[in-house]
Amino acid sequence: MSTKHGILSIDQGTTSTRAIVFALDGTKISSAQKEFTQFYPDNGWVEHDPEEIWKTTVETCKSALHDAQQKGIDVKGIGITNQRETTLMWNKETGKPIYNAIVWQDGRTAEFCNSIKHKEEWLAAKTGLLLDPYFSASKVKWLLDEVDGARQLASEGKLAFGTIDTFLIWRLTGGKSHVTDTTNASRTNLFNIHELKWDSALLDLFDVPASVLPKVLECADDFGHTEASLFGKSLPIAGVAGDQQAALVGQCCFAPGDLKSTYGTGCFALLNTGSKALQSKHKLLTTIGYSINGQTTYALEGSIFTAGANIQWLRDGIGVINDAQESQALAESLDYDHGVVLVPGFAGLGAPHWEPDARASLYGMTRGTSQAHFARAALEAVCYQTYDLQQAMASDGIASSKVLVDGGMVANDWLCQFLSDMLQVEIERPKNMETTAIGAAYLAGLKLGLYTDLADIASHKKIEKRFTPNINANTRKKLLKRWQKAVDATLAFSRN
């Protein structure tokens, strides 16, 4: 296996656009990031402008092209991962958006989710997830009922429909693909997740013609070649998967039992629960985790609305820190039996509790506390959060065997124990914290023949650390009685 080969990785984003080319061994070759517009055209509404988001991409993956080149790599394909649910309609015959894309984050739907609330159970049980505007469906819908001719360009057959990576695949190819993944699709509330094709009821229950879909196919697979103007040569892109599946691939998550959790802003886990779609008792989404040779692997996810932001909080809310790496050395100076809790409800709680209105409490103070509680309590919110996670996808049917993290919290080793403790698994820290990039990079490579199997991937992977629990039991079971008495607490004040 050549050293010399690479493969370049468009990972676009809420925020910015990047392009990344990784040699085979996962090493870092080049990159390029460009941030681009925010628009909140009215309360609750997240938009991108879609042209600014093709020309990040021209322009970033130029640039980390340009500089692979000159260090002597020859790249082979492209791999794409991208920000999921964002969707946006353009018309085939010009290429032209017929309006921005409406960002995941964008809540202009919920009164229509709430209209067919009743059709929940249904709905989940096709595609494992939830009625909400998070997902694409509402938002396609909105499209063509309140964009101008939308409709009639649909029934003329003359409207496309397209998470981001189909749109970048689309002017990618000039226009030849038509195309997205299985998991991206899976984040549509369109696509039935068991029987992997577009739903016909689910279509006629959002009001979808099915002329606009883009074609399903795996996330290891032909998705069209590059026009060879843009960069100077016809590239193959092979590989494509949303954002948190990519990082199930890029954290070498094959067997069941995997969890991956990521720590930024918020965080999102995915269980690989293997060629089982579980259903969640707990409301986790039931999504798909990756689809290669024919294989469909299911993952279960949770979401915690707060992690990295709790961290913010000490920092631009409150003032007790002044640099979050500050966090690791105040927890550090406390025993573990410290006695104040944090329940980070600033956007509502997550998984497994689903409380939209439920704020964010602080317990146990006394005339000592000092900021080191205050940031000891916000780092021991995130693990416990997670920890129901668990608990809720080990009730659900399977139990991780192991966590392996990523995202900017993970520098801070005090969270990465703390965290091994309250789950009693091992934490494995990768040394390639680009992830969710490497993801993407990984299945283009195994489409194009540069990675044997998922066996020669993982053979790749490197642990930076790993984290082992070390805590005594009845530590551990005062603290976690102590936290759901605080869940419990405020979730009781939220229903008042």
Contents of the next structure:
Amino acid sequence: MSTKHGILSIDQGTTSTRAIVFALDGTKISSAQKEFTQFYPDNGWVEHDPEEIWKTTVETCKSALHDAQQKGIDVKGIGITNQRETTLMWNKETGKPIYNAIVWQDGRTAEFCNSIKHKEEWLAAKTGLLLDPYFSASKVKWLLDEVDGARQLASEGKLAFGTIDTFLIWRLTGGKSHVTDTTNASRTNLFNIHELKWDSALLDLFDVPASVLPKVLECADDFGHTEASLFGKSLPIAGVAGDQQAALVGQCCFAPGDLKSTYGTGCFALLNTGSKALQSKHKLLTTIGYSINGQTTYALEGSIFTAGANIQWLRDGIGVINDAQESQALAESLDYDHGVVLVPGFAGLGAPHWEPDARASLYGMTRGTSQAHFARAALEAVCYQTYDLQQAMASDGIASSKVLVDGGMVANDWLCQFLSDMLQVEIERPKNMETTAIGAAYLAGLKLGLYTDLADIASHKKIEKRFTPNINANTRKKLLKRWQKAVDATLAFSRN
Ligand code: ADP
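Let's see the other form, the form predicted together with adenosine-5'-diphosphate, since the form predicted alone is already up.
After this comes the whole thing, all chains and molecules, with the earlier chain placed first.
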């Protein structure tokens, strides 16, 4: 039997850690997943225990590697993808974290961010981001200011900062590598995405000493080798990208104009803008999509705070449906002129509005309004919101030519068709929905020479289904106009 090669992908997410071994053609060979504890120590605070993240990583990797070996797969290396922005610091001498990891959703630094809000435009020009507690910089400052002895340790050169990728690589290599990749660095608010280096003026703004920073490598690079004692043999770590960027690679969005949109609890849309870092005028983020072989590819990013969560609300919040799947048949049972619009501002409205205090509203109900209207309006809303993002991206400089979707919600055919109708582009749904994990594996495989180039990677991609626009132009126009009216009314209500 000839030995088949494989790549281990570590997908360290917000609620669970997964390890998956992929064959080079993208087939899943083995996988393991472990959830871990979410800590909410105070109002708006969210933390993870780094030791638990480490433990779940080692355990899932061991399990996936063992199963792959049983199947005769020779794993050649590791790719890592991770929840972005989540921040931790550890003692370089002992390897021990000085505090829990502060999770991206954590809002404890809102006051500090507000106090320097006047710097936002200046900061956005360097980092492509907004001044928001979401990003790592203010979290690093908090750790340095609030944890006893942290600044002293930093001044002695003994303190390390890292996002989750950096921490895992540090541990996997037995403390030999203190590194990150450009995509993770680009989410910290400390990294200049144009000059591709840590920015001293930003370090001053957040009062972060340069000594704590990891070295920034490309996404397909030499991040170090795992300690042999961990997995029975030493493996190279050769690919790293933050979760949304890994999905961009996993969806093979390699051409400017390719848009990937992930519909899970929320929705994240990333548009490949090629070598241009477009500065958004619509509150989209400019971020590094990936950097490979000395070439940096940028992306515009927009998010919809609640997507599948709207459906969860119908099911768990108000009991209108019994399971998410039902929403498809219900939506199909109505015509375009059903008249009901949901503006799902359950957690505020994201780009292009950035109205965190907006709240959800439902318009156009009559005595004939039924559960079908709720389901249909909830699905339509996600498509209208994606349309708004697409329009914002286009007016920032690049129109999307193709949209590649993934996430739990796109199992819904009706949703995919309506999305194509609103965006007026072809929607592709891949066979392999593990786009994030496979993206990290692809990056590692590229560095290890298992793929020759991006075209070689793309040649393995299999499309499960394509959806093409199929709606009367007038109907579309009417629907979009009605949506806009509902959004305006919702914004007006939240601003009063
Ligand atoms: P996450 O990774 O954020 O946990 P997933 O990608 O697993 O999310 O997607 C789960 C979400 O997709 C849930 O919010 C669920 O309501 C929604 N969902 C699942 N199946 C369908 C469906 N057939 N139609 C609409 N929404 C769905």
